[in-house]
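Listed next as structure tokens is one chain, alone, in the form predicted alone.
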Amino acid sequence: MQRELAEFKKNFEERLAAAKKEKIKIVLKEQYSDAFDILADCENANLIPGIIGPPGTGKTLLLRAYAEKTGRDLYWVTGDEGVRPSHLTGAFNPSIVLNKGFGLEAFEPGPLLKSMVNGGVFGLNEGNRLSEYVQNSLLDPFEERSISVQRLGRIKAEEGFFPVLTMNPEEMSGAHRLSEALRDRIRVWIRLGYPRKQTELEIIKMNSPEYNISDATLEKIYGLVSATRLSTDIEIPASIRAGISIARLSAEMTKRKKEKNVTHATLSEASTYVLVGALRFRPGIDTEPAVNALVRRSLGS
């Protein structure tokens, strides 16, 4: 048991070091470059921004890149109905409290408190999915840059603390509206959409560097992904991640089959595997037949 624990600790520390060395892969062009600049302007002006865009348009990735380029850590929480204020701030460990009482040693800080103490970028991902009760617990940290921690006192955020809200469009299924109080604290709104064709193709290439994917194949992938965004039968279309997944899977399948280039059959097969899980159709539409029909129309029989 001790040997396994030591080996795990060694490997864990190696993976921590690897994560710190890893560079963010992002194409800072057009809307992404503009959004990056506005984030910097907001921080300098002491304004809290919100980034709005459909899933997979790079909202969280943009925040990671911003934190990296400004020399800070990114702390984040993804909102849903199960998140409570303690998930953001932190909580006391009962077993340590029994032995040592309600001191700082027994407190396990959450990502919001860590970012306030360490001066990091705090990303509230899909913040409009939080209950209004949890949203309103963010008013002091966002407005006053301070927070009261039960039994420990009130702390003032370090100067580098920079909160940013990211959210999907409100009309999407499962998203709630922001409370009026929290909305009032978000002073700037940055909208991200699907990028232009050439930018999206560049993003796919950047995320598939080990594969020699032809321009013709990339064009077909983009055509298919783009078609999902135009269909009135699809509530949630293919994201940039879906395009990356199709490119990588089709290239890997081609390698396994020992084929020289990605064939029509392989691309169709890979696309179907990816899109069955990536798309959400309107109620009443059977997913698999709909995906098969979409692939046939976009890629040809």
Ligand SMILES: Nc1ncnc2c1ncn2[C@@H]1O[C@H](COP(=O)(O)OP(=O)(O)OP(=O)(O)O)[C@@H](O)[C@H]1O
Second form
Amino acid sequence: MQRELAEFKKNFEERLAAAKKEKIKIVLKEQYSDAFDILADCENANLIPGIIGPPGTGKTLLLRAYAEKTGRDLYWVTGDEGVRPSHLTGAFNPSIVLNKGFGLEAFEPGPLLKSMVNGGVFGLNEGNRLSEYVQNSLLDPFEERSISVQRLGRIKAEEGFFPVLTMNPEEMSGAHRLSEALRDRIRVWIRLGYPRKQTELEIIKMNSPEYNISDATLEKIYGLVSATRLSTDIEIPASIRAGISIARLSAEMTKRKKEKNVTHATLSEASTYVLVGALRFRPGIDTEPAVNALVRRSLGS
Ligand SMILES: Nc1ncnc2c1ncn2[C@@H]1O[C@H](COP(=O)(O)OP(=O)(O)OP(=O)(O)O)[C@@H](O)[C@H]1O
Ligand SMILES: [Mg+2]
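The form predicted together with this ligand, contrasted with the form predicted alone above:
Next comes the full complex, this chain leading.
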């Protein structure tokens, strides 16, 4: 048991170092470089931005890259009804309180407080899914850059604290609305869509560096992925993630089969494995036959 724990500790330290060393890989052009510049403008002008884009368009990656380029950490919360203000701010650890009382050493800070104290980028993912009560608890930190921590006092955020909201477009009008008060604090709206073809192909390549994927295969993958975005039968189309997954899986299958190029059969198979879970069809449409038909239509049979 002792040995197991020591081993885990050593490995954990190693993994921490690995995370610190990891450089973010991003294709920073077109909508991504524009969004990056506007983020910087917002920060300089003291305005809070919201990034709106369908799933998998690079919202999180963009924030990570922004935090890294400006030498800060990114703190992150994803909203849902179960999130309480203490999940954002932090809470006292009862067992430490028992021995040491309500002091700072007994307090376990949450991501919002950490980013305010350390001066980090604070990403609020799907803030609209937070209860109104929790959304309202963000008004002070966002507007006044200050927060009250129970029993510890009121703090003023460090200079580098930069809150950014990210959201999916349909959530703007859907069941989970951003509270009027919070929406009013988001001053600038940055839209991310699906990138242009050449940019998306570059993104797929960047995310499959160990494979040598031919341009012909990339073209086919893009054709398939973009077809899902045009189809009126599909509510949630293939994201950039799906394209990356098809590229990687088909390349790996080709390697295993010791084939020279990605064949039509391999690409169809890999696409089906990915798309049955990646797409959401309109109600009443059976997923599997619909995916098969889509793959056949786009890649040929
Ligand atoms: N500009 C880009 N350069 C390189 N990779 C990218 C780029 N945009 C997206 N990706 C890749 O696409 C995938 C999805 O990106 P990310 O997780 O940032 O999307 P998201 O918009 O935050 O999605 P969600 O709405 O599901 O949270 C990741 O694998 C990411 O590396
Ligand atoms: Mg994300």
